[in-house]
Amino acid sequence: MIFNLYIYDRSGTCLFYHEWNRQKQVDVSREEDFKLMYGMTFSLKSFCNRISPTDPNIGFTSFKTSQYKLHFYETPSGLKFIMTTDLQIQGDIRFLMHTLYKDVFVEYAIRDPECELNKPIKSKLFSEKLNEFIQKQPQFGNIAQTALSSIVK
């Protein structure tokens, strides 16, 4: 199940945020949440690049806690896509985020003349296309399906 998505520019400004199945709300303001998420992923990426015994450019792609999994995808231009999911999602979903970037973000945010570069995305069309894209994914799921599948196992 996909919980939420953050999109940041290269300087750490949150351009877009959306929740689907987030069950617990944070105790801080939305702006503080954006800063905390960016700071954490920035630090993890830097740490992973420094200690990597191989190519430091591969580095940080995801991490898992006992409650969720965080997935990280960075474009060559420095845009950062951060998605949190439940633990049932197997493997790395960077391909899904890359497809989201090229098929939704580029088409409905970058090519939209009303969307300003490095400014928060306010486009309803972008939000609608993002929702369509995410809800078509097998990873999207819903709370009832995920609960049922964990009971069946």
Partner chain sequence: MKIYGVYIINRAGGLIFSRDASPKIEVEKTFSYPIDIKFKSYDEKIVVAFGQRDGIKVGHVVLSINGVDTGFQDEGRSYNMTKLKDGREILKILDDESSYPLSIKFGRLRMTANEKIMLLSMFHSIFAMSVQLSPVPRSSGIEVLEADTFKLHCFQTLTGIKLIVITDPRCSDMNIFLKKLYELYADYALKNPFYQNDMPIKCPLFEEKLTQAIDTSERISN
Contents of the next structure:
Amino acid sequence: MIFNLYIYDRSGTCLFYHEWNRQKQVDVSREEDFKLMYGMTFSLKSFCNRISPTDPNIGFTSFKTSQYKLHFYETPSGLKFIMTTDLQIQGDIRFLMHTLYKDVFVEYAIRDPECELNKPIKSKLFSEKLNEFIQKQPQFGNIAQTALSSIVK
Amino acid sequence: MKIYGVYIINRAGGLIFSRDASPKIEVEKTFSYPIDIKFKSYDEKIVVAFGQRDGIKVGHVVLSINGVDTGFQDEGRSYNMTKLKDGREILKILDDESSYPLSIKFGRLRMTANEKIMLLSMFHSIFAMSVQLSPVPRSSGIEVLEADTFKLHCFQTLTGIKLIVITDPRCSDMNIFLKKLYELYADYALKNPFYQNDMPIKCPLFEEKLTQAIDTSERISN
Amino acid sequence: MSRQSGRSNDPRKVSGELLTLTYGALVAQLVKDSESDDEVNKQLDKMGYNIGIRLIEDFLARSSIGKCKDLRETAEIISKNGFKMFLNITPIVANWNQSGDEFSLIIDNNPLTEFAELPDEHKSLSYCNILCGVVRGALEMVQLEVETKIVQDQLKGDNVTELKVKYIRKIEEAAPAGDD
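Right, the form predicted on its own is done; let's see the coordinates for the form predicted in complex with the partner chain.
So here's everything in the complex, that chain up top.
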């Protein structure tokens, strides 16, 4: 099950945030939540690069706690995609985020001349397409998953 | 599977035990003028910024030039790795055509004791943030952290001590080892009447038992 | 100019000639609106830059290429992947300087200049200056600061068009802003 998704530009501005099945809100404002998440992944990146026993190539990719898993994907241009899911999630989520980058972000944000690159994305079309993309993923939700498997049968 | 490091941090985020076994990564190569590697001076070190080849990687530090080690101890000032032992500045040597050919040794710098303390206290706060940012209620902090070159496994005891192991990235489950580590900590540190709670662990017996536990774990998982 | 090789099944590809004509019309209009050739060159570079900082994402997303290890790899990828994908040409990478921080992209069948001839009164116009901006903008987004300029131009009687790229520095990642 997918809980939420953050997209940051390389200077740490949160370009997009959406949640689907989030069950707990942080007790701070949205902006504070974005800042905390960016700060945490930034620290994780430098922590991993330094504590790594050998020369890192990609560095930090994910972590899990008792309740959720956080997946991190960064493009060479410094865009950061952060997704949290439940622990039952199957498949390669970093690949899913790359596909999201390619099929949704580039198509509906980068190619949109109205869209400023370092400001939160306001485009309705973008969020619609993104929602569509996420919700059609088999990992999206348990309900969707069971529905899908019953169709297959 | 290889165990690269074992760390224990107390409730306040202080490092009270560390043991690591990172492999030594060093490359020596002879260059003629002009050198096609880009350097930068960073944090009192000369670091490769761009231009990766023959095992020399971005982030590697210049360790010696023509056999002279880097690291200059200025009187009353801190240790400086932008200079050679004899006080010459590395960037100047690299820019000076007449000093070539140069045999330069590069390497990945191991963590210093201070760096370890800093990094583990950083993990302590990242751990707390991972709880706060959880999208679901009643989450623990980070249990497993994955990077391309290693996996970190963390077990927090009910008393708030964090036991951390760093392993090969292919290593799947370290719960047995972490539990063993907890036992050893309880037995050979806490039960030692001369050990003071929350202070660095300096117990030879603990070290010895830990070495055994690491050996066993590496053998079983291979 | 058609992107046959890069995306053969893409129904959205347009005729190469249309792009050549569009670009020509754009430069001509800029020349009309500006005081000097220099100003036009600057405008073209700026437009290219704005294209470059977006185009890089399209490029990275489609090609799944990771971070480059050195400038030689960067040069090869710009030529064999970048130019290939968007202009369907593969400039030759040449003229490396000794310290390996400067190279040229040699273009001999530049689609942008296919129908263009420089009028005598615009001898200092760098017709393809947009390419400089594109390369500079794209590289800036992958943490490479470079200087780019056209040093040979087929429109000025040279045999080839030569775009020179000079490495300046690696850009460091910004740390998160603190709470003020």
